[in-house]
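This document starts with one chain, in the form predicted on its own, laid out as structure tokens.
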Amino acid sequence: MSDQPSALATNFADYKPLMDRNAALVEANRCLNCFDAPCIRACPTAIDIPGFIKKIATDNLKGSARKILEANILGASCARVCPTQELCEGACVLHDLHEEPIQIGRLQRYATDRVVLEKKPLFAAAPKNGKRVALVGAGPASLGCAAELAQLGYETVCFEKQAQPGGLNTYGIADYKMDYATALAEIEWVQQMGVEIRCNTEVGKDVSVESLMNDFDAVFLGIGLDGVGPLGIPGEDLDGVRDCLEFIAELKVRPKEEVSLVGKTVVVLGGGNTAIDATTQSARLGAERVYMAYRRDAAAMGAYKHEQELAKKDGAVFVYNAQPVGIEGANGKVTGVKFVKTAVVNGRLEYVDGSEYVLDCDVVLRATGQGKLTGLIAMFDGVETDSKGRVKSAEDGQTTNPKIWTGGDCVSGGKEVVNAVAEGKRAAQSIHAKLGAN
């Protein structure tokens, strides 16, 4: 068998390639390492981004994973997953001069993946001060709080109901961004300080509600969020439409000529930056044709903006002001997606009468938002959610029960990966300020 990559495996190529040496010299040495910058103030964690790429620039790329690592524990994913052009990247003040800003995203993989892919110790857990803290979930939001509390010298414990860990970040992001293995060699690294993870392990069935309240200290909760539900139109049940986060992990797991799309029409219901995963994949994995349909006009939709180009360059067809009121199939499969036109009247979202169409196509992504955990959440005596089902929290974490603690999407209602661990780290925190003084 050949060794060499697939046709679409390449298309699934790294979207942020990691740089050589003198690649990242150059670029560290652009940077004008500003006295009040304004890339730490965009970044959700803080780090210090003149420190660290000062540091590559002399070659010191030990201390300068550390400046990322100690800020973000997840800086090498988050190095792939950011956002940065709307964050650190955006924030550049070579923009002002008419100049490319600073590649900052590229430049924390060039420094933090010699570090963590390879394994290599930085940080130690801190000798056990006899405290427990339960963390349900092990997603971003449940590591960043468990590797802050290892440095403090609590046992963590993550209790994990998939198979393996790490949420979003292993099974949710799309595969040209971040591939599975790299999620799970950083928990992997993560695991060094401590950090104890109990997969196949899901709360209110393996393991009681009740024994995480008596037999630790504090719990945190990170749970995210649940998959999209139906919308409720007919057709629904027609094979070939899906969750688009089902489809998003079995591409993470499975060899790509086996979730091939090659030949197939794909509409992905949806304006968000999920449905523009699943419609750029959707383009990657062969599609014939991808339409990404949302209710709104373009100004209106959620997904970014170089997002949005991404998908485009790869092919897809956006449709705006498409509201979806049926699936339309034959002999048990999917055929076709009915729409009627809609349009804002009096600041309402209305349908056009007489505006009916239909798309044909092979599958169906739903990419529509996702539900929130109720059922679990609810299970947690004393923890309130909102109106919308989220979490509610102060701004350290704490929830309405003082011993439960939270961070991430069930908190957000979904967020980015950064966010998370930022949350989960000020829950540490937090939780050490309580448990630290007793």
Ligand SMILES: Cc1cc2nc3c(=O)[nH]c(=O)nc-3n(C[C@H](O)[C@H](O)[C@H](O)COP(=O)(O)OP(=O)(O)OC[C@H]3O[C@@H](n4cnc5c(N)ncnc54)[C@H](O)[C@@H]3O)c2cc1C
Given for the second form:
Amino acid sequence: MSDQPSALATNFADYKPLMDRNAALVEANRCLNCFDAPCIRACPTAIDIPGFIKKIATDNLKGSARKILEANILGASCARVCPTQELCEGACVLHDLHEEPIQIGRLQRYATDRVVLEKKPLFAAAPKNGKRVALVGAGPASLGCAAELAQLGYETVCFEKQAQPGGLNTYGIADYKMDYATALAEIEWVQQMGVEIRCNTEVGKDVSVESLMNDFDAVFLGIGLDGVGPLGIPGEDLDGVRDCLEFIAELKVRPKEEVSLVGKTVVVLGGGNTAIDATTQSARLGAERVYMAYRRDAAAMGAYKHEQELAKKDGAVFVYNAQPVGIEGANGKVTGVKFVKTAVVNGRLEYVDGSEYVLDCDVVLRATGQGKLTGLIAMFDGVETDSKGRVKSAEDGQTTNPKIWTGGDCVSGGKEVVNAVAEGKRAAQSIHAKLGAN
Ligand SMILES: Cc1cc2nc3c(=O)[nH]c(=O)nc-3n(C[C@H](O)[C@H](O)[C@H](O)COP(=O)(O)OP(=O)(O)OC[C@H]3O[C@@H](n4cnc5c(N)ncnc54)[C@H](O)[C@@H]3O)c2cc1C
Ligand code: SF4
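Please supply the corresponding structure for the form predicted in complex with the named molecule (the preceding block corresponds to the form predicted on its own).
And the full complex, kicking off with our chain again.
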């Protein structure tokens, strides 16, 4: 971990860099072009993976990009951010032959970057059919829905409360996977299809739910999740204790030197994929020590194994069976986190008596799970939620209010970008099936 400002930016260099032509051709020619390819089934957007790879092998990059992007409009993002080990590449038959799987994500990036980042139009909006759809949020779910609807002739307007569109794809993805500028460039390419995005416009505040329901033929809820709520332990108001999503968003939009953690000790609380991203990025911001503290054991940790390995490689220390019970401070600033050790007794997680200890630190990042936007959802009459606060919907994304569809994290409780895009697109097709005939 370097303390040089220039090195900090280098620490966030592309994790899966763009392949050159030679590397892409060699990799494409390794593909076995499987019949009934398992990689397609493992991709939530069902991209014809052998099909797009075959086109790379014949240098038909535009044709390859078309195959990818007609299935997944955010294919350029997904090429960078999909946990491919768990999805397409995890299903590659080469594993059975004890060979490395095809690098599908990197080939996907090779094919799509030139089209998407150079803003070459590939799909056009269909002639208008007179129907209007409002989308709440401009994250991957809404963008997937709006792009599909625009190509079917709908006028689409995304209302986004943030200053920029893209949701967590813009403000949440680890910067070494995809930077802020790339996420925004892709959205500009999507907007060329006639998708309108009104930023700095919060539904329920700057624009009323009633006006959306009156002025549009259908509404899509792609609102994602809330921030990480407080843990309810003493000391959380101390300076230096933060919602890790705020921290991640800040490091995406500001120069790395301004958010440097050089010389600091950071404790990240949580065991999921958001916690692991906060851990790795803290290390890359130059922190002297980074602890990821999780209340259960290593086997129960939800963060992907490959992400855990990356964090360890970056020098992070994992602390298991550690339940935070208080945050300590001096002069209004955090100085440490007090933990009690846990153990599973008769299937239940229990505190171990007399096992309290303190980890000294300067920064605490809460990554213990995002809340739900229950207040916003409740503004939409007839839209029901389940016991966990997730929006209830049918397979096709229609909610319990027949004029409202949904998809993405507000339904799943938090999955991947590729799932949100797939659900947005599926909802668009359902909206078209219901409205298109009228
Ligand atoms: C830290 C972090 C890292 C992640 N890393 C990865 C990764 O590496 N790979 C991956 O595939 N996935 C990753 N994910 C998950 C992925 O980002 C989400 O699954 C995906 O963004 C969900 O898309 P969405 O459209 O449902 O929600 P979001 O991306 O959350 O978008 C919802 C949008 O709705 C807007 N909104 C909410 N309320 C209102 C309102 N009242 N008015 C107007 N707009 C509103 C929000 O501002 C937001 O822009 C990560 C998630 C997190 C938290
Ligand atoms: S979208 Fe993601 S899961 Fe699907 S093929 Fe591309 S990298 Fe794999």
